[in-house]
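Presented below, as structure tokens, is a lone chain in the form predicted alone.
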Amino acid sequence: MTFHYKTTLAAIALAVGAGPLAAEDFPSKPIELIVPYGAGGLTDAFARAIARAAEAELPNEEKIVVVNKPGGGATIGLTAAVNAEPDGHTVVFLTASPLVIQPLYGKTQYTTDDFQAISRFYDIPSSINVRADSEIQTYEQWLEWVKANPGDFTYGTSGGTGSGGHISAEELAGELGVELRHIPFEGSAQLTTSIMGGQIEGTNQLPDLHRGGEIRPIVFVTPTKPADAVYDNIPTTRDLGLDAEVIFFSGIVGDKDIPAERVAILDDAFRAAMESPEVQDLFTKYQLTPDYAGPEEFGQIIDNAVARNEATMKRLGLIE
């Protein structure tokens, strides 16, 4: 994935205040901002708040205009995003799947090549879970059982066979040496109602202690957790040195060819908007933790992400 961001340029010419960047209109007009998803729920509150943060960081005082184009899991939105106008006008605020997963069943109108990387703003934390009255208490437990009873252990992902859940549960089965069942699910509330009601043994989904709920995890497979106390003691796969982990990333892309300058002026504006009072109540209210990355950094995560997911892809004979 080629990224062009010249951070060093670009900051220089801003600075002098000469040159073709320093004499840049931009932006002109409103920025579009797409969310590849339906309205409500965190990722769409995340990206309305972090628009309106980032509107008094913009140059030239230009609006920040958040569209829903929800449909063909996430794909949809961002084939609008890569079939407009290359100026950085209009970005796309999405999560990691249809950016590092459905271009590899080549079946989408872009690979991942066609866009860069500008600002990542969260990851969004994941485990695999049990309900809180399990037998099953600690990793240990869990691992003894599933060892012990070969593809017993059914669990459901809301994103159905080949999404991000499914494969990241299956690539710690294939360090683990284990067998799971994978049962596809349309949403997470018919997953929660399932695991609850007792038809599946687990989910991979982020649990909902810190919330009251009664979904426990035994391992998280990401690196971060939600920052409730209450998962002090749930360890990462990072934490039992295994290399199974995958990064659900939220953050913001944009078509390949946005000149480098004005991916700077973007990430800049949405940088700043992190610290605002609305998106910091937001990372409380979701118990997500701040991780902030460049494009430079966030290009390196998406990059790493498509390599693994590709390697599990394969051995699952989802592709070829």
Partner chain sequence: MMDFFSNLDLLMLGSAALSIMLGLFVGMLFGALPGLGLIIGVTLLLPLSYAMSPVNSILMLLACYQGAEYGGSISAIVLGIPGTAMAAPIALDGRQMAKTESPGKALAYSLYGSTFGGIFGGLVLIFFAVPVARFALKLADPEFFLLGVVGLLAVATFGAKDFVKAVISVALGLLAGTVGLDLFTGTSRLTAGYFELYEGLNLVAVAVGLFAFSEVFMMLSARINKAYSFEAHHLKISLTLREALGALKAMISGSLIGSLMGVLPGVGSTVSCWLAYSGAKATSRTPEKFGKGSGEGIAAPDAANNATVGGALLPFLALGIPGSASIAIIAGAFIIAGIQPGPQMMRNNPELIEMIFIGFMATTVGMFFMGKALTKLFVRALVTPNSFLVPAILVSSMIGIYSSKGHFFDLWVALGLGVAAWIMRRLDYSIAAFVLAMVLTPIIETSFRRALVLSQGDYSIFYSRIYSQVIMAVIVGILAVALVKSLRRLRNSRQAATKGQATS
Given for the second form:
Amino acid sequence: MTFHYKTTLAAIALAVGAGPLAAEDFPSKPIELIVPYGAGGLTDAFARAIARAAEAELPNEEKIVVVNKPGGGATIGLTAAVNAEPDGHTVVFLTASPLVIQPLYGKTQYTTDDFQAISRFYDIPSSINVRADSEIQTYEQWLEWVKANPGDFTYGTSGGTGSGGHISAEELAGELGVELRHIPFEGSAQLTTSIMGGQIEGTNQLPDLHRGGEIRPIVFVTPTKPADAVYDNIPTTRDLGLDAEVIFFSGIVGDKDIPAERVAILDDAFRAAMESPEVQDLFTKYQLTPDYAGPEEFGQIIDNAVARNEATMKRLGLIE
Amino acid sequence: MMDFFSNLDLLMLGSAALSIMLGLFVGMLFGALPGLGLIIGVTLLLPLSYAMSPVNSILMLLACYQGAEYGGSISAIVLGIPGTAMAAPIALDGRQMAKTESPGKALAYSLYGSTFGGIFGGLVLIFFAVPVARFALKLADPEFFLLGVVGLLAVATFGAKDFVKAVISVALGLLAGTVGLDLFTGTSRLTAGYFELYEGLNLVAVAVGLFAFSEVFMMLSARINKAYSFEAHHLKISLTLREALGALKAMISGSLIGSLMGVLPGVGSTVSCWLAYSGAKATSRTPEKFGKGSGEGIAAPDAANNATVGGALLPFLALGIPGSASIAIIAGAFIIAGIQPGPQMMRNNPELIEMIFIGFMATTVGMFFMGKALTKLFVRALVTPNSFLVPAILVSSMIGIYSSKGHFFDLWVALGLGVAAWIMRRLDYSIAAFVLAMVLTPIIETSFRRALVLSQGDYSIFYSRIYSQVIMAVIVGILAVALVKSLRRLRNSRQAATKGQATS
Amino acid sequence: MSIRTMNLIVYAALAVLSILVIRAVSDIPVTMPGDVGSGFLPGFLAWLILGFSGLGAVRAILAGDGGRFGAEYLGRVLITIGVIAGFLLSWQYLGFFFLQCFLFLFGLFTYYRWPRGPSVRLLVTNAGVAAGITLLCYVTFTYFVFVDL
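Structure of the form predicted together with its partner chain, please, following the form predicted alone?
Whole complex next, starting from this chain.
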């Protein structure tokens, strides 16, 4: 119904020839890009670079203002985004957890369905790792070991129980029919100390082999790997044909009621912004692979992630 | 090292120098103004960290720490009112010398002592932090848990006026630290449905509420239009070489005591100042001059309180365990920057550590020159009546809290805590212990629980390793000291009571 | 009010707080093998506070009344707390920060300095200092810290 009304309006506008009206009138004021994390850090840096580059691509020469709204495990920023007017002037730059994990616990004031995917820029790879000097060298050896020693493979994650790292490792464990033991950590510094000191057997995190790190990736639980030749021989769960896979995406979403033509304008600007030298520099600096997805594909990634997370979280007893 | 220097560029140096100067300025100013002091200065600067690079914000806060340790002496000498508790011994001789000789000379002894102590503390930090951190890589969760407990016990037993209230302060601080999402179960604890609390209480709001707001309320309970008066001449701050050399021994002993006391958790500048004062008196060739304007009596405690800064940073940078409330608040800057201090930082961010070391030395040198140039200005600032200071501090506190996260919720938390702290401080509860405990909670609780999850519930993990056995011995030692102390106090009060009955 | 009474009031408040905490954490389940649970530490601390408050209360009753617990200029402190709360409310719901900041400063300066004897000069000084501080905040936070107040 709404749709018809809007197309009619657009048709009238075109018929009258009154120049740019409905869609072309967007944006009519600065766009607020909410970053649900504090200033500083990878996500914030990317959001700011994207915002600066996308300004140049937007019609009407409007600005993009980055607003940090940290807190509540990034849910405060997302809540602010769904509470804003759904006119496309408020969007949010986010990572996977507040969109495809947090709402499943049922405590957020929004659900995943309240959002409309706009553009995805990159994924953060993650792998199951062991110490470099471990006797386990390959995926096959690892699988043999964990099958022979159920419950003895302790792995740490930097986000704690119910975080993406925990859920994705457990999804893999479920698919392989093995038993792993999760040890939560806060931040990756302690995690690395702990695996180096032999407190834990492994981790599920972004490996740092390419920077001379001392942990060895065994298998990537993400379909992407860091852009470096040292990872060429490490399989992903997708390579192995396993039905266990996680995508730690970073991208921009907005309220589900934002009109489709405005979503398209925003998406075009963000996609073009990815090509800017400043953004490309950040990709190189953090060794991430640019991986653009538009509203439709990004939407499917989100839906797929929710379905997988829900199944694993139910199996783990995190949700009912 | 060579390529470290070649990587420096002028812009970076310039911004670092500016940050250090800003920190020193605020530190000296807040240290000098009676009642405000180091922690409030650091707290109010903390929000600026959000707009700065990690290195700059850390250097700014360290400079503030250094500056405040010296600034406290300014009002002690000029007005006879120590600006901070740790400057109390300096008031003894400083005030006397200001009267009998000149305030400038007393300030000079203080500044030379501070600079010497600062450099000494910095060297201790530079030489010992890396080895300690390397060793700490061998430590695991059980030991970190026990180290955290050592810190808390030290605070509750050494720094406290009243043991029961000190324990309650520590327990309340720990409780405040548990607010938020729990790492192990993902459930929210004590958040009462507020999303603003999911990531825990905002440290800036807590520190401002407890220190700045409560202090302001205390100031308001006294006369606020009083303007201090003093003679503002003879303020040339310099010593002859002979005078400086004469105080050298006192500076060395003060620095040794200060840096050692700084390393110990929970002891802090106040204790080290008094110890340094009596230490210098005991070893002085002219002990009879102490209390009557002895230069050594000024230089020793001042060297000690500045040496404490470097010492106090050592366990924080090397182990990630803050040992005092001021360091706990500086820890906030590391958290804001996403840096986890501890053995891993030494490995992963060696360039950051080098910058901190170099910057730290720069703060002491900067303090010397700024002290020489600006002490007169700070002396003038002393005449600002509280009726102007109070509203200005309130406004900057509120902006500071809001800019840290942008939640009005945090402002209300700070106001509530400020009122509670205003009442409880006057009943001898310790807000410093509260803040330290709050910052230590994640270390203590997480390490404890993770050790148990790893051992699958086997408590022997806490005493089966040699390192944990050593720390256990330290804990037993602290408890024994505390027991002896309280028994002695009990006996004293009994004796006093019986005496009282006898006389009545 | 005596210090003893005030001590007892604080102990009572702490006891109420501990009981609230104990109730709030009592139903958090333990989900990981070996873990003591999310509720363990808060619960333990609450019991500790409860115990020590009891101990303190007994001690306070046995000790003398410790003198008067009063604050000089209590009215001024309470009014200031009220003004802060009013300022926060108006900032939260009206949001003209810098205008309100100026008024807040000017108001408090005038209130605190009034006993010095009202005069035009006093008002002008107060307004000048308030404007100066407000301007400093504006410049710092808008151009250097980039916080939208």
